[in-house]
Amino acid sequence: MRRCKKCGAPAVIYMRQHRLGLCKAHYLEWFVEQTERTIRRYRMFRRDEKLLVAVSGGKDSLAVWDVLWRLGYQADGLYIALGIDGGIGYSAESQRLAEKFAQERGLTLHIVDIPGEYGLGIPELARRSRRGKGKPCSVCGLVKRHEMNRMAHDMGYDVLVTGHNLDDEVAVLFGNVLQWQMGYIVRQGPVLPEEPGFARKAKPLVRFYERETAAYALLRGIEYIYDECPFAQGAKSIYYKELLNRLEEERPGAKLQFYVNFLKAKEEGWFRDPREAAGPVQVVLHRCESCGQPTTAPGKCAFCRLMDQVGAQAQASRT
């Protein structure tokens, strides 16, 4: 039987990459301490700043909101109802759990209802669009990014916080390295600085394995949705996670080492945007003529072009 390194009681979790076993009380304490260390290490945000936590009803987003609440940060939640059913009432159950979490702690939860706001949920928007060849994930990502930034900016929040864990980040990094997508690689990190019209984005759980955030949620008694999104099956990110899990099984700590060394290499200047060869990149932002959010292209942003396309198809089908 594994024993807690701090008190000798039976350990509820053993982390091979740290060679560390902890009991329930000391694990919950360790998790919070490590999160705050990550916040400070990467200068994510200050205690006087207002945080908006994107919550999905899953373990990671509820765990990070819980930790920020325990640490005393000014953190409200944002739930985006995507209109996804998948035969399991996915969106309805996710929203119920997010609302339950907020109510139990007396926290503020903002809700954006995509079908209510725009007339269609993600599955139907994907079917009616040409983006991502009609696959929901591409449309879903675009809609969520637009709405998260809109809400953070319009309601005056300083930072948008997400619950991305180490497994998420390493899978993205692995995929980008396979293709040497330098534009994406140079922008990946625990913090994405704010730009005019864009809120700063931070990922406080970025150094925790997925099993560690799941353990925190279970030990804290946080009820969360266990089901994956019905459209996630077959996603490349899941395949990459499976490959990396096999590596981790053989070499405990490999994923953490891969990610931390990547961040060190970035700090040391190993990665540069190829466009910077001729000097610093000056990204010109325009205001979307429809929604007012920043966009790199003149005219309308990608989100509004998507909505125009869907609307035009709906109009054509009625005539």
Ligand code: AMP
Second form
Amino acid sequence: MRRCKKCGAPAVIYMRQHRLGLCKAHYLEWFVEQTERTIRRYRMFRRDEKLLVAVSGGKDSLAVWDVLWRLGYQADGLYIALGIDGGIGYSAESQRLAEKFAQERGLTLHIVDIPGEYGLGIPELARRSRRGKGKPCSVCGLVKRHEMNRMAHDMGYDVLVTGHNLDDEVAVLFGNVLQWQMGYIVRQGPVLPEEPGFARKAKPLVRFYERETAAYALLRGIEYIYDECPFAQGAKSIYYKELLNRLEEERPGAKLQFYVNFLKAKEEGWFRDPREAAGPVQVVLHRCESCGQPTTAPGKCAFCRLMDQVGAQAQASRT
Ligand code: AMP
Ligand code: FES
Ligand code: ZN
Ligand code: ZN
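Instead of the form predicted alone shown above, give the structure for the form predicted together with the ligand, please.
In what comes next, the whole complex appears, and the chain from above leads the way.
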């Protein structure tokens, strides 16, 4: 039987990449300490800043909100109701769990209801759009990004926090490296600085494996939605995660090393935007003529163009 490295009690978890076994109490303590270290290490945010945590009702985002709350950060939640049923009442159940979590802790949860705001849920928006060949994930990603930015900006939050874990980040990095998508690679990281009109974005769980965030949520008694989004099946990211898990099986720590060494190389300047040679890169941003959010091209932003394309009624435009 594995024992807790700190107190010798039976371990509830053993992390091969750290050669570390811990009992329940010490695991919960370790998880919180490690998160705080990551927040400091990558200069994510301070205690006097206002955080908006995007919560999906899943283990990662509820775990990060719980940790930030325990650490005494000012963190409110944002749930985006996407109108996805998938035969399992996916959106309704995840909303119920996000609300329950907030209520139990007396925390503020903002809710954006996509079908309520725009007249259509994600499946219908995707069906009517040309984006993503009828697959909802691309439309869904665009809508979520837009709404997260809108809410963070309109309500004056400094930082938008998401629950991305190491497995998520490694799968994205692996996909980008397979295609050498340098534009994405140079921008990938645990924290994205604020830009005019956009809040800073931070991912405090980037150094935890998925099984570790799941263990934290379970051991803390957090009720979360186990089901993946019904549209996630067959997604490329899931395939990459499976491949990487096979690698990890043979070589414990491979995923962590792949990511951490990438970040180190980035810090050392190996991944630099070549345009920086001529001075700091100034991306020219325009204001979307419909919603006011920053956009790279003049005219309407991608979200508003989607809404026009599908004939949705945008009621949530910014004045
Ligand atoms: P995903 O893109 O589903 O892997 O989710 C990544 C992160 O986005 C999660 O950890 C959450 O922080 C956030 N997120 C996903 N879905 C929602 C949602 N419906 N409402 C608010 N935040 C979400
Ligand atoms: Fe958006 Fe699945 S969560 S398509
Ligand atoms: Zn212990
Ligand atoms: Zn717009």
